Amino acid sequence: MTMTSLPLPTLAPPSKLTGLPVAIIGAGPVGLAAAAQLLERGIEPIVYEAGPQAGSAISLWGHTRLFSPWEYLIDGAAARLLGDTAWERPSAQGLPLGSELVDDYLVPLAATPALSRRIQYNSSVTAVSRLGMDRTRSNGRSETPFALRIQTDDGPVDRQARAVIDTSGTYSTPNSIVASGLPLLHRGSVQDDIVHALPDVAGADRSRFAGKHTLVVGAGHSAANTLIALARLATEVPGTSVTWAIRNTNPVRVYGSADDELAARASLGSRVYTLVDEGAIALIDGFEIDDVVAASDGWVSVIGRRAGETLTIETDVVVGATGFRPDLEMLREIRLSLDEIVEAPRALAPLIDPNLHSCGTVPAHGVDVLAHPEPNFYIAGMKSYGRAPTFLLATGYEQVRSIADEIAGNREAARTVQLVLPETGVCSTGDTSGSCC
C-alpha cells in the first residue's frame, strides 16, 4: 500500500516583538498612569526615569500649588493599584502642592508591588530608534523592536521594546525669553541672572529676590504664580519690586474668567489682575525682547522693542516663564508627524495652537490624534502639546488610557473619549462673542 506523504503545516515564525515590554519614558503622573493602564490589559511595561524617584521633575517646582483639585490628578487605573495598599485617597477637592502630588500619590504609586519592579531610576533615555534600522529603512519596520539608548549610573546601555510611550515632559527644556526664539546672544555673561520658571521665591530662593528688582517674562500660569509670590515678598522686604513683561498686548489668558470651571485657576488670574491694578506689579505689554546684557553694578539690561521703539529694562534678576518646548533630539531616528508651528502631533495641533484655539480649553482626545508614522510610537503628556500651553493631567491620563487600549488591540475603546474636561471660560482672540471657545 502506497502511503501519500502530507506536507507539514507551515508555522509562522515567532514575532521579534514577542516577550518585549512597552517602554515608557518618564515616571511622572502620565508615565505611571500609562504603566498602570497597560498592566490592567495584561501588557508588560518598563518605565525609565531620569531622576532618582517618581515625579522628579515635579519636585523641582514642588513649592507651587496646583490649580487642579485631586479629583483631576489621580488616574483611574493607578487608583485601583493603590487600592490594594494602605494608601489613603486625598480629598477630591483638595489643592495639593507639587511636593504633595509627589509624596502623597506618585511615590506610593511607584512603590506598589505591581510597579516597583518595573521602574528603573537614574535611567535617562538619550535616543530611540529601531533595532538595526535608522529612520530611512522601511521594510519590516513595524515588526522590528524599538532600540532605546539609556544613560545609567554605570554607563550607557541599549534596551529593546515592542512599543514606546514618551511621557518625558518639557520642564527641562524651556523656551528662550528672546522673542525670536533664539538663545541669548550673550548668554554666558548673564546666565546666573536668569532663573528658570517657578523659582521658590518664599523658600529656598528667597535671598535671590529679597530687596531686588525682578523682571518676570511670560504670560502663562507659571508667570502668575511667580508674580504673586514676588508681590507678597515685596510687602515683607523693603526694596523688593517686580515688573511683568509680556509680548501680547493683553494678558487676558493669565487673568482668566470668573466662568472658569477650575476655581483656583480663576482665582490665580484675578489675584494677578488685582496686583497689577493696585500697582504692586508693573506691567509692560507688547514688549519683544532681543537680548539681555550685563550692565554696571551687577544689574542686567533687558533690551527689546515696544510700539516700534527700543526699550531697555534694568533689573537684578530675570525669571523666564515663557513656556517650554519638547526635546526632539532623542527622537531623530523616529518617524514623527509634527505640526510645523507648535511641534505637537499634527492632528492634535489645531486643538491647542494658541493662534487658532485661544480659549485654553482643549477637548479630551486619544490615540487617533496622537499617532505618528512610526508604528507603536506615541508621545503623551505635556510633551504631546509641543510648545502649546494649557495642558491638564487629566488630559494625559485619557491619552494613555486610549494608547493602552490601542496597544491591546481594542481599537473601538481606544477611539471612545471617556473624559470631559473643565472649561476655562476665556477667549483671548479679542472676539468677545466667545466663538473661539
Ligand SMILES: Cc1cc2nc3c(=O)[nH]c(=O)nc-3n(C[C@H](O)[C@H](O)[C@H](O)COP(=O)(O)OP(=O)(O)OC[C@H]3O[C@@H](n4cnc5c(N)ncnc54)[C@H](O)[C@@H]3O)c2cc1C
The other form holds:
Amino acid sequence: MTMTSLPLPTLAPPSKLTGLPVAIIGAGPVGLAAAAQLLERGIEPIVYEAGPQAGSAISLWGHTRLFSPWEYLIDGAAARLLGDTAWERPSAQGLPLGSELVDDYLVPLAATPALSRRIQYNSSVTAVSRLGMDRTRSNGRSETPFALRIQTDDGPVDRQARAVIDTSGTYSTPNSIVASGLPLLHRGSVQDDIVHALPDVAGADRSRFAGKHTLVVGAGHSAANTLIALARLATEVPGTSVTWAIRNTNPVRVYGSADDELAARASLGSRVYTLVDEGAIALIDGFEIDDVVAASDGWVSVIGRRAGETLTIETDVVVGATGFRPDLEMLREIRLSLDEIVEAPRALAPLIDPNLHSCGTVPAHGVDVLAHPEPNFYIAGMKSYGRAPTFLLATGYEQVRSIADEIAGNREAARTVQLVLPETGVCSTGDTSGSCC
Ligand SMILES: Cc1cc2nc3c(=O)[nH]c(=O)nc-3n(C[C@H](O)[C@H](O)[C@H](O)COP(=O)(O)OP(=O)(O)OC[C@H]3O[C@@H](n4cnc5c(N)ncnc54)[C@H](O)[C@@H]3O)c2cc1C
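The form predicted on its own done, now the form predicted together with this ligand:
The next block holds the full complex; its first chain is the one shown before.
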C-alpha cells in the first residue's frame, strides 16, 4: 500500500506585532477620538496621557470660550461610546468654555468602561523608537514593534506597540516671541514678566494685569481672546492699559471676515477691530522683537525693529501669544517626512502654510497626507499642523477616522474623506485669484 502524504497547512509565523496595541500619545480630544475609532474596528488602543486627566492641555485654557459650537467638537465614534452611558449630549449650537469641553465631554468619554481601562495618566512619552532598532536600521523595520519610553510616577518604563498615533498637541511648546524664533537672550532676568498665551485675565490671573500695562504679542485667536479680556479689565481698573504688537503689517487674520461660517470666530475678530478702532488697544504693527531686558522700577523693555528703526516698548507684563510648535525631540528615532517650513507632514503643509494659505479653511484630509516613511506611525490632531495655526477639531476627528481605517486594513475607506469644514471667508495672502480659500 502506498501512502500519499497530505500537504500540511502552512501556518504564518507569528508576527512580532501580534497582540500588541496601538499606542496613542495624549488623551486630548483627538487622542480619545482615535481610541474610540480603533475600538469600533476591533483594534486594541492604549492611551498614554502626561497629565492627571483627559483634556489636561485644554484645562490650562479652560476659562477661554471656543468659537466652534458643540456640533463640531464631538467625534462620531466617541459619541457612540458615550451613547451607552447616562451622558447628555450638549446642545449642538452651544459654545463651550474649554473647561466645559473637558467636564461635559472628555472626562465622561475617558470614564466610559471601554476607554477607562485603556488610558494611563501621569504617563509622559519621552521617546519613541523601534524595538532594538534606531532610525538607521531598515531590515524588517515594519515588522518590528515600536518601543515607547514613558515617564511615570514610578520612574521610566518601556512599552511596545504595533502602531503609534502621536496626538500630543503643541500647547506645552509655545513659540518664542523673538522674531528669530530663538529663546530670549536674557531670559533669566525677565522670565517672570513674560506670560504663556491665554492667561485667565478675568479670574485667577487678574491681579497680574490690573492697573498694569500689558504688551500682547501675536496675531492669532489666542491673542484676540487676551486682548478682549484686557480691554474689559481696563474699563474696570484704572491704570490698566494694553498694547498689541504684531509682526505683520496687517492684522487681517485676527480681524477675520463677516463671511466666516463660524459666527463666534468672526465676532472675536470684529471685537478686536472695534477696540483698536476706538483706541482701547494700541496696535503696533510690523514690529520684530529682538530681545526683552529688565528695566528700572520693575518694568521690562521689549526691544525690536519697526520700519527699519529700533523701537523699545516699556511694559509691566508681556503675553506671548505667538503660537505653538511641535515637540519633535521625542521622535528623534522615527523616520518623519516633515515640511521644512511649518514642520507638518510634507503633503499636508501646502494646505496649511500661512505663507501660502492663511485663510484657515483647510480641506479635510486623511491618511494619504499624514503618512511618514515610518510605517504605521502617524502624527494627528493639533500637532499634525506643526507651526500652522488653523487647526480645527473636526479636522482631527476625520484624520483619526481615516488612520483607524488604514490600520484596520480598510484602505478604500481610509482614502474616502467626506468632511466639509466651515469656511473662514478670509484670505490674507493678497491672492485675489480665489486659490487661497
Ligand atoms: C484657546 C484655544 C481655543 C481653541 N478653540 C477651538 C475651537 O473653537 N474650535 C476648534 O475646532 N479648535 C479650537 N482650538 C484648536 C484645537 O482644536 C485645540 O487646541 C485642541 O485641544 C487640539 O486637540 P488635540 O487632541 O490635538 O491636542 P490637545 O488638546 O493639546 O491634547 C494633547 C494631550 O496630549 C498630552 N500630552 C502632551 N505631551 C505628551 C506626552 N509627551 N506624553 C503623553 N501625553 C502628552 C497633553 O497633556 C494633552 O492632554 C482651540 C485652541 C486653543 C488653544
